[in-house]
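As structure tokens, one chain now follows by itself in the form predicted alone.
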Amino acid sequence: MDKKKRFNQIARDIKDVKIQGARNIAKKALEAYSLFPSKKSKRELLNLRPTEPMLENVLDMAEEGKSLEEIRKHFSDAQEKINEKVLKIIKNNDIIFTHCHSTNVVNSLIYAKNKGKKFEVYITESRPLFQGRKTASQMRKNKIKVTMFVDSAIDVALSGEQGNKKPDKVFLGADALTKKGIVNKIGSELIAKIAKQNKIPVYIIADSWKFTNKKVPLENRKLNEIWDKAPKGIKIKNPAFEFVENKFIKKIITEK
């Protein structure tokens, strides 16, 4: 595949959410940028997913001359440090509730399992693209007990109703870290509010490169993700992200 076709393929996959997660998006965008390192390429890549400060931070570093190897090394080094910190807060027999798919969260849970911690994971479907299925599959592959809930059963799952055990902790990833809170997959604010009502601590697990001082635009996705070929006259809203204030968060865990 020639360089232009490869660049366009990566761009399409990022836009269509075939490449998921802030870290994976940033890594693939970095690969695309390295094929055509220009302001035009950078601008095109940034426009694909506006709610991703890590994408912007990584491309800024590449534009400023930081080597690709150095940038890529950060991801694995940061994950290792995050894993050690998460390990300390997981207790045996914990039930951990999570949402959507976060590479930082998933990797830290797998690390804890491999270190001998025994725990269970509750996960949402994360409609409309069902990213929760990816998380659930990775948990199962690594022999971690996992239960999936439909998104509309978030309150049931967090309240310990209808025969479910109440979770001990909530682990959420983040697409953006800010001074006043975090931005993550739609549903995260509802989860954080219900968790607070039920006295369940919410931990954000994310790479520090997701931090930004800028205002984070909240992306709205394609309508056909919700209802393809819907009858005319039906208005559809498909917000992909939302803001979670610091007051709902116990701690933000980064490599720092």
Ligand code: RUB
Given for the second form:
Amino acid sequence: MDKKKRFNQIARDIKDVKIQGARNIAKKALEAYSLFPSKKSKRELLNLRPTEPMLENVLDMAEEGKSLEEIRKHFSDAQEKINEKVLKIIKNNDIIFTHCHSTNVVNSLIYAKNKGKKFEVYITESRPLFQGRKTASQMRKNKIKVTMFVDSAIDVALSGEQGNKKPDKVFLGADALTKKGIVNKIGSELIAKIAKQNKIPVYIIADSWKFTNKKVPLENRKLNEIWDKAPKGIKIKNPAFEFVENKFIKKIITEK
Ligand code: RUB
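Now show the form predicted in complex with the ligand, given that the preceding structure was the form predicted alone.
Every chain and every other molecule in the complex is listed next, the one we just looked at coming first.
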């Protein structure tokens, strides 16, 4: 595939959420940028997913001359450190509730499983794009017991109602880390609030390169993701992310 085609393919896959999650987006965008390292391609890549400081941080570093190898090494080094910290938090027989699909979360769960920890995972679908299915499939593939809930069952799942066991911990990824809280997939704030009501600790598991001092724009996505060919006159909203205040978070686990 020629360079331009490859660049466009990556850009399309990021836009269409075939490549998803802050870390994967940043990694792939870096690959695209390295094909055409210019201000124009940087702008184009940044516009694909506005709620992604890690994408911006990584492209800034590449622009300033940091080598691709160095940047790529950070992703794996950071994940390894995060894995060790998460391993200490998970107790045998824990039920861990998570949402959407976060590579930082999923990798640390798989690491804990491979280190012999026994736990199970509750996952919500994460409509409209169902990234929760990706998480569930990866759990299954790694022989981690997993139960899926529809998003509207967040309260049922976190309260241990209707014969469900109450989760012990909530693990959420993050698109952005800020001084006042974090940004993650829509549903995360509701989860954090209901977890607090139920005295379930919420841990954010995220690479520190997601940190920003800037205001984080919250992406609104295409309406046809919610209802393709909806009758005319129906207003549809599709907010993709939301802010979770620090007061709902027990700990933010980064590599630092
Ligand atoms: C994914 C999402 C993830 C964070 C962190 O949203 O909200 O929790 O991006 O992911 P989307 P990671 O599917 O819309 O990109 O840990 O992979 O960086």
